[in-house]
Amino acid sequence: MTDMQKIAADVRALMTTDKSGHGFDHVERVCRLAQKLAMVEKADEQTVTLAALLHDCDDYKLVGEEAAAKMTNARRIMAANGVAEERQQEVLEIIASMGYSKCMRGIRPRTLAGKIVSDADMLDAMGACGIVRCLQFALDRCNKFGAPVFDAATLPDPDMSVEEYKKPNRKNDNFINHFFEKLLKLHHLLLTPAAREEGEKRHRLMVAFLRGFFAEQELDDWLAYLENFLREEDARAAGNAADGRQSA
């Protein structure tokens, strides 16, 4: 029988030094969220838990593109803890189909377990925890590259290519811009009904935070930018949904 506690301990040891918002506290929250969604959606809990625990072990932001593609850490941890080969392959397929940069390329999970873990990961990038993680990541970049937390003169680029998005030191990448380039889009990308319900709550909290942030600094142009962005994203999502219904 697979020892989930031992696997969790192995993941904790691997990720304990992360300061970018992708540490073991993030993994634990994703795991809890995924398990709750699995109960609602009637998915295989062991596969969901395994994929949630291992989903960031080989994240390209932490280990680089080459190691991420090989999923070396996830493979090693599962093999060392006696995970059956068939379940290993299912978990690796889930991990390989997760992440916002993959979503930008049209790569999404195919299985119910994969959709649930992907949703849980995206939910943890939203709401109050998402705001804290975003700031944590921005401060980590500030320490590494001298990047600002916010620059009122530098607008976001919400339509950037995936190659541009993945650059480690983009000049316009900062705490506030990241909301427009990723976080405010996530509620439209959730795949299961239970996650979409929770996602709307977390989305509204992020919007309220940004409105307050811009209002306190009397940044009327940024407030207008936010409201226009929200209208355009909702219209784009409605159009995509209509296209999906027509092609079904």
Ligand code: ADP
The other form holds:
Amino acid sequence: MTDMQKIAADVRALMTTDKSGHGFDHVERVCRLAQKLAMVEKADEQTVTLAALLHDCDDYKLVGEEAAAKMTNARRIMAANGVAEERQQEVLEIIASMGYSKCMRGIRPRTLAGKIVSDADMLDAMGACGIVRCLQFALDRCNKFGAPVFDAATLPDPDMSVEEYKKPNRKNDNFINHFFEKLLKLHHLLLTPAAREEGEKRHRLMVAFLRGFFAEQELDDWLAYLENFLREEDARAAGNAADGRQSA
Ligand code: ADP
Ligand code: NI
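The block above covers the form predicted alone; next, return the form predicted in complex with the named molecule.
The next block holds the full complex; its first chain is the one shown before.
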């Protein structure tokens, strides 16, 4: 076994029990996507692979806020497998700079390798795999709290604060609302050109799914809500891009 295979085995051992869309299958898909992006962008494959393998093993939802901030599992696994100190620091910096809730706080990856792993992680929350993971998460919540998968009377809250977003049992949280609260915003948060291209495909697939879901049930107010949301998100992203150009 190579060192990378040993690290993968250690991560797998940590993540096999998860049923909320955070299992090792997610890590494997993120690794593959990140390696593809690294080839296109000519980034360091070792750093990208390591960060992709280790990016969720200290997630706050799995280990709590304190252990997440310390990145205990990532440090332990890298040290146990002889990863050079400099590379360890690079990987820890990447992990500390990615994730949607950190992005809500304005924390974004700085290095090319970090941008690639963040993009791969976000891409796996989108498209067909993203829909399945979101449903897995919602069903897990349903088992724990009896929360519904969809409630036509409960509108999403796309502008909520990061503190609200991180509450484990928010009142309007459900499978469908999560698209408006996170998944439909991700395509504007991708940082590398190849990921943006793939992200647009995955975004369109999620939009088609939601249009079908609402149309089949003749939920005209939800159809209108979706179209309005998409228009506003695009206008907001165009505004942000223009602001970026002005301040550059
Ligand atoms: P990632 O590992 O991609 O950074 P998260 O850690 O935020 O994503 O969540 C893991 C998976 O569960 C993702 O696919 C995400 O969209 C989904 N998820 C997170 N929060 C919710 C929620 N409140 N309702 C439904 N799905 C969710
Ligand atoms: Ni992830």
